[in-house]
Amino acid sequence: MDKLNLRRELMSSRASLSPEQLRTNASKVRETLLDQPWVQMAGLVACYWSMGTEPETHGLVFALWKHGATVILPVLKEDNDLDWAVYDGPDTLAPGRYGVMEPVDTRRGVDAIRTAALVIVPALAVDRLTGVRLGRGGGSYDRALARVGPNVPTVALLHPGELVEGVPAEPHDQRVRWAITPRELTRLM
């Protein structure tokens, strides 16, 4: 199937959680990525402000602050590329371009990620034999994962049934070492 075909079927696969499954499925992949020593360990941790159906991660993003990470969230830019920001409590996000919620924090640069000890990115599916992350299509996050250095854990949050085989891939395309979704947390490279 290509990208285009696949993103459909994914998006209206989420389309038809309930608000009771979104609920449970954001609070199991928070509950077992919180119980890792490499998360509890991170000290910078660039993770996504979730919206709709993604797998939320509000709640996540307020943990690791709430035990002392520094979390930054993604600036979208003009171009599409991912700035940082940090945030610093639910007070301190505003709407950005899309409505996507945004750290008002000051703007730390496209290369901020590089700094991140622990990287959370959102996807639509991850191929579960090469890691090949599927998103939205608008290439911010294969930018942002381009900048990361190969030993810092990127982690791709789900929901059943998006670890899959077979995700199209581009040689833009870039991978993510783990995968969670609410059953299983998968080590992929």
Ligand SMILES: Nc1ncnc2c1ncn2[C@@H]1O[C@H](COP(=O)(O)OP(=O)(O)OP(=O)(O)O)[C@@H](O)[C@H]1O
Second form
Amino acid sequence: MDKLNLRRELMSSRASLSPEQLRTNASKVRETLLDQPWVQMAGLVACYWSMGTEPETHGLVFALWKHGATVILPVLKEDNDLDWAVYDGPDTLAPGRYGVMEPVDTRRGVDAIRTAALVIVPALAVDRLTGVRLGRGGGSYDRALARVGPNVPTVALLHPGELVEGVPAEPHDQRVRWAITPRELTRLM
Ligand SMILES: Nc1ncnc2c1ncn2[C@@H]1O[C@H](COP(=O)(O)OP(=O)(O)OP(=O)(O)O)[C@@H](O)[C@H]1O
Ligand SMILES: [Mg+2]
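May I ask for the structure of the form predicted together with the named molecule now, the form predicted on its own having been displayed?
Below is the entire complex, every chain and molecule, led by the chain shown above.
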């Protein structure tokens, strides 16, 4: 299946998730991640502020911050590349492009992600064999992930059924090293 049709199919199954399922999925993913020593030890975490039916991250971001990590969140640039700014609690976010909440803090530049010890990204699907990630089509995370060093864990958050085989890959498509669904945390490469 091509990217466009796969995105359509995945978005339509996401649309059928109830608010309760979204909440349950988010709390399972949050608990599993927070149980991992490599998550607990990460001093600087790049994450995202979820919207709509994306795997929800608000509780995860809050918990990481409470735990003492510095959390940076994306600020979408005009060219769809990602700038980054520090999360400093729930009152420090304001709507940016497309209504996504972004930190109001100083922008740290597109290279800020290079300093993260852990990178948590959204995805519509991840290939369980290759780690190839399918996003929503802006190429934002392909650019951001290309800046992440080889030893940094990169984790895609997924709903059940989104870790699949046969995700289409173009040369610019970045892979992730881990995928997590409410059922399983999987090491991919
Ligand atoms: N490193 C890059 N520099 C500039 N453009 C890029 C880069 N990587 C990808 N793109 C462009 O982004 C567009 C969308 O790419 P793609 O379909 O892979 O998006 P995606 O992976 O689903 O989105 P995202 O990365 O935002 O989740 C493509 O036209 C591609 O050429
Ligand atoms: Mg891509």
